[in-house]
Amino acid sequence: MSNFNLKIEKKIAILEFDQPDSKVNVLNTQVMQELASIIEELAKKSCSQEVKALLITSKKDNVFIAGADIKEIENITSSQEAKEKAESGKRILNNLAGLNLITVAVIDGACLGGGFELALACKYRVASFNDKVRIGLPEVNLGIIPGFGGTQRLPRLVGLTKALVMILSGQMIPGKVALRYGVVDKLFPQVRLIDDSLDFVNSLLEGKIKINKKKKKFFQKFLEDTHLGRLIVFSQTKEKILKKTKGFYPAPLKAIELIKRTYRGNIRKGFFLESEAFSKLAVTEVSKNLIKVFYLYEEFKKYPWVDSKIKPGPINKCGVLGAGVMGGGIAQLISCRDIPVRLKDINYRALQTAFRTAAGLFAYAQRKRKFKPHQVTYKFGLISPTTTYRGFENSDIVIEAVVEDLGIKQKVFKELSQVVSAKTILASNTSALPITKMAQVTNSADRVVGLHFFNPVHRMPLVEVIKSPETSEQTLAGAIAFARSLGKVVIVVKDVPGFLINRILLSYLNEAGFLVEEGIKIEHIDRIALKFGMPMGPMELIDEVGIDVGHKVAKILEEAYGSRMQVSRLLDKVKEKGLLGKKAKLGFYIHKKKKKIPNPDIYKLIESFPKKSISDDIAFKRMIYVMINEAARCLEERVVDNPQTIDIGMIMGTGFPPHRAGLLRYADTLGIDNIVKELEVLEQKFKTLRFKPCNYLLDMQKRKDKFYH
């Protein structure tokens, strides 16, 4: 089956890419071979003057080319194979670039990775005003670098600084930004894209227009065209990347090194060095793991949690109860999607706090050019404050985000159920309390669901949707669709104390508390976690979450699960002392502006506690293995049905290092037998149920099984 349709009219060739049986176009071996034959044919036609120009277009909706086939990259087993694939792809695109034709990539949607490299090999690029246009080189997100010439052609097109930003961040830019950068030469209305592109080509053939390269401003010229300027660019860029990745991700560092060696040099040599660098990265464990995470993310974007026959109702208006940090963040996120929000609290002083939170988030988005000033004004205006339930009667969903107290939440839900319409979804943002008990006090328990956002709401990509035994499939479908409409990844979990993510995470944070009790310094505990790849250490994370909030959740879990979830005495002592963490600038650390120093007063609280000699290896295993054990219990209790849900949840909800591919993927690399034996040793040594291996792990050990097959 052909992937391309070639037609020639009035000496202009139009090559339509339409991959059969696929929603998107990708560049795999078969496609590239077919493309090579077409380019060869066009080269002959250009010599005979049968063809003078080439438009490359896509027949897919909202997609030009999504990139190279990731399955082929995943299956690369040797550096030599990776190098050959990169060289082969480059030869074909170099032949495209060498055609004695006016070549134009006509972009109407996603133009990513190898697809963008193909577009870069054309002499011109045009795009539509379609909001779905996204152009970029996201290869670093898969642990590799562009392999079809992107590291060489993009800097020559847009300059060093813009190219570094796009390549190192995997940034995907919309059409208007692409025009400003000089990535595309023209933007046309979507309905006239092909016609206007043909007019554009004819104007080029007739010499009526000439596309001039974007002129560099003085400072950009200094940074890119002088030796000193380039030294500054590469030095600062490397410093930023190391700060961000902590050295766990080699691809961006390789890209910096490569571009530094090849910028303004011989492009053929640059192509060769790009293939060399690509070949080394494509076989790394980091790349293989990041590809697994990519598949996980793609799977859970559309994971069918409910029957496809159940259609969620529209969400045209929302209510949010509770104007704290979470309530304000949730309201701001909803209004960003142009949905009106009614925000309620007991007094206007509390509402002012939420509005300050929302205003700060909008101001940041405007500074980052995500929104224009008039858009911010409009979206901010969609949040309306109230101290009564007036305006909630016609809300399609109401999200409760009041204090973490079951009695107060039940009171709120009872009042809500008497105010809202019969179709309104009632959702709680609780992080640990039972949804079932909130639903019991309403007049329709089937409409109640958990909708657990993570803090900060605008950044954390995960939402846990908690289904109680009474939650209807219609309610569940509505909650899932709503969370996804806010740009979130959704996991659905069973209604148990702590649900999934907090239940696993608290075991880790609590264990860190025990380790400090036993004599390990606060900052040293954090360094152990950072060395593994966690985004921040457990003690800093407790400060970030709020000691009061973390302690309350820990107590809920201790009450529910008994001595194996016993709260560390240190957490009790710190809570008794009234330390709140980062929000009060005093917790396990003293927080001063952007700096933090360990709080010496913490050690005074545990002076009388017996101290132990604990190696870094044992400390690490205690924190990580308790999480694996608790995750296995969650599978045993059917909190979730598969390890994939746990892994995507931990990556998106806690920042568990993606280069490890997930908590349970990582467990498989350690070996279940080794984990069980280590837990048994720890159980015997410390005489505590915290380390007792659960039956699920013991059964896996007997079967010599893995979480992933």
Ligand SMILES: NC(=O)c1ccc[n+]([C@@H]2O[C@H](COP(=O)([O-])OP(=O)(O)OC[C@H]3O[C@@H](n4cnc5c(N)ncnc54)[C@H](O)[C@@H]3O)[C@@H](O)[C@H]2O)c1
Contents of the next structure:
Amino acid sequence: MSNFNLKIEKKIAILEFDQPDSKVNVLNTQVMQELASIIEELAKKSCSQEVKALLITSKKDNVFIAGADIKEIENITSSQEAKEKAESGKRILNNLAGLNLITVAVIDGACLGGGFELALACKYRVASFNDKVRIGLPEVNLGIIPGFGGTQRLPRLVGLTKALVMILSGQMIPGKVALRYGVVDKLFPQVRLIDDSLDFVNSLLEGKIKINKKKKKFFQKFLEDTHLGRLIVFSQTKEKILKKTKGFYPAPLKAIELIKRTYRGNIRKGFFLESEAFSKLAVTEVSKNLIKVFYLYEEFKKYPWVDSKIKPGPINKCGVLGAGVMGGGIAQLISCRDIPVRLKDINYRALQTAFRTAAGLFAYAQRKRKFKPHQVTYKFGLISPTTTYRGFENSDIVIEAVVEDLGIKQKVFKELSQVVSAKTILASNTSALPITKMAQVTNSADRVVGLHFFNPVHRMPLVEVIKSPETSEQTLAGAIAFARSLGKVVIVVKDVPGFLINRILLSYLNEAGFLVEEGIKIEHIDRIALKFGMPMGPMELIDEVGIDVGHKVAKILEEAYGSRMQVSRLLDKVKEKGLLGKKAKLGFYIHKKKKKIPNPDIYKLIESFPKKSISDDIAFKRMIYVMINEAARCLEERVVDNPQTIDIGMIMGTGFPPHRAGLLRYADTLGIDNIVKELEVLEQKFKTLRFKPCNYLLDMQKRKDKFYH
Ligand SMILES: NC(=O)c1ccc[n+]([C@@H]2O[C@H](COP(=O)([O-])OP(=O)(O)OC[C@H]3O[C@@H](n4cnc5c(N)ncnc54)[C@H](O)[C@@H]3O)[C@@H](O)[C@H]2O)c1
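Next, give the form predicted in complex with this ligand, keeping in mind that what was shown is the form predicted alone.
Up next: the whole complex, starting with the chain shown before.
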């Protein structure tokens, strides 16, 4: 047996899972076969009374079982194959569940997906107080549902409402929550986990303790145990899911349908229907794409941007310049990670607003039980406001987030380089201005780097790290490690106007502006983008970012790239009119509380412009193809080296729909030849460089190439 080690002492078997040459344990075909024969052996031993109990543990640090092997799920090519896999896994876990033994899963770390389903097939589950304990069924994130019985056993164990939340959100709960939910029966100190688990088993064997199912409170009883209650639960859950996924993700809907059909019925039938549902989902394009995105995400969490020999220095204290939307958000995020941060602005009111916003975020985190009240007090206290550079001298990194104006930024960088220590990393959060130009005015350009957070800082998972030709590898390593320590995914990009993400995104926003100029309604443009799966439409996004900010960035790009990035006259006019977007409640939309209605005044600004008849299909192609073209240009200019960086950047930085697997993966599905031909038609028709296919795409077309092989 290469994956398991079975020890039997005093009639208690301990099965240790320790997958060779791997940091984690996963359930693959070979592991499941081994497990099947161990269960068979234990079944015999239980008959002969040689064994009375079984503990299943892991030898890995902080991992019980990370889940089923995703490679195997990815390689499934037919529904039949998927069904056989689910059925065979379920058979083995059913045999585990049927053992005439006291069975206990002993969890000390990640217990996810198939791993949790294995634990659910045990009669009891215990976990350690280890912070790394995370228990859940994240299958929906891969476009599938649990296939080894999880959709049947979990609702029967913890009740309908909690199980639905766990299965539909892919939520991974810590040990204490698992105890409260009744997912685990006991928590033990990590150092005594095995000893205490053995005592637990002995007490069960001796009949000294009895574990009862958690009693349902009155309202939970009504919701789960009455026909009317269940009707309410299922219809409200479905409504919530549809609102969140906009119907693009079939897995959560299938899970609801399945659980609705099987919740109080015969579990065998439930298992059968679960395999059926799993088999349909595992072969969908959505699932295959989500798996690709999962791999991308995992790859970029630790992508080796710099030589591993270069060790980043510690970051014990930070400075942030500018307490606006971004600076305030960055300071709050830093304090969340228990790092003291000095926040400077020239304007007291900005500091006040930043503190109010941070207080709101902390209050929310406390409500969601992410932080306890004393943690909030401590973390909030780590942000100290100032209008001078006092306290900046011992910062390990300073992030500049003042207004998007090169002159002001250069002034600030010059001042900074005279105040801080020689080792301090100087970072700019600029959206589009050249880092090189800011570095020039400092006394050491090698420690200047771009650190481009996205708005809202606490929610957007991406940070673009911008490397100027002068940025040292040491500075780069420090900036990357810092951004990762804040929980962000990092991409490193070349110092060109707009860097990577804004450069691509602006071509799309601009095109949307041209389409409105030509007569398409604001809300209709947004609907076209939403239909594709964008989290919000382009016009709504400009309002969200701020028309002043968006226009400034658009102008920087127009100046840098010429007529190809010409700003739409609509955006110019809206800016001239002084509309700011959502922050002033007036932009392309009139924003009222949670509602927004298109602003009729916008159309007056473009009344005199000639109108055209444009189909939805053409409008959509114009917006998406200009992005693909710009992305290809970025590869041509080596802004980044590979399509993966663009795809992860667009998903994490702009919310490009993950079920499309990324902008360039999507381009591959369209076919480069088709894209080039369509761009050429548009170029002919509109006589503009905006649609001229770049050389990179033309070469790909000639070679019949794809972005991904
Ligand atoms: N808003 C976004 O969506 C977004 C996203 C990513 C990056 N950015 C970039 O982040 C930077 C800040 O943007 P923002 O939206 O937070 O702007 P903002 O206007 O909300 O805040 C800028 C703050 O800088 C302060 N300031 C001006 N000069 C200063 C000085 N010399 N010293 C200290 N503070 C000074 C202002 O008082 C203001 O409070 C810009 O470079 C912007 O391009 C913005």
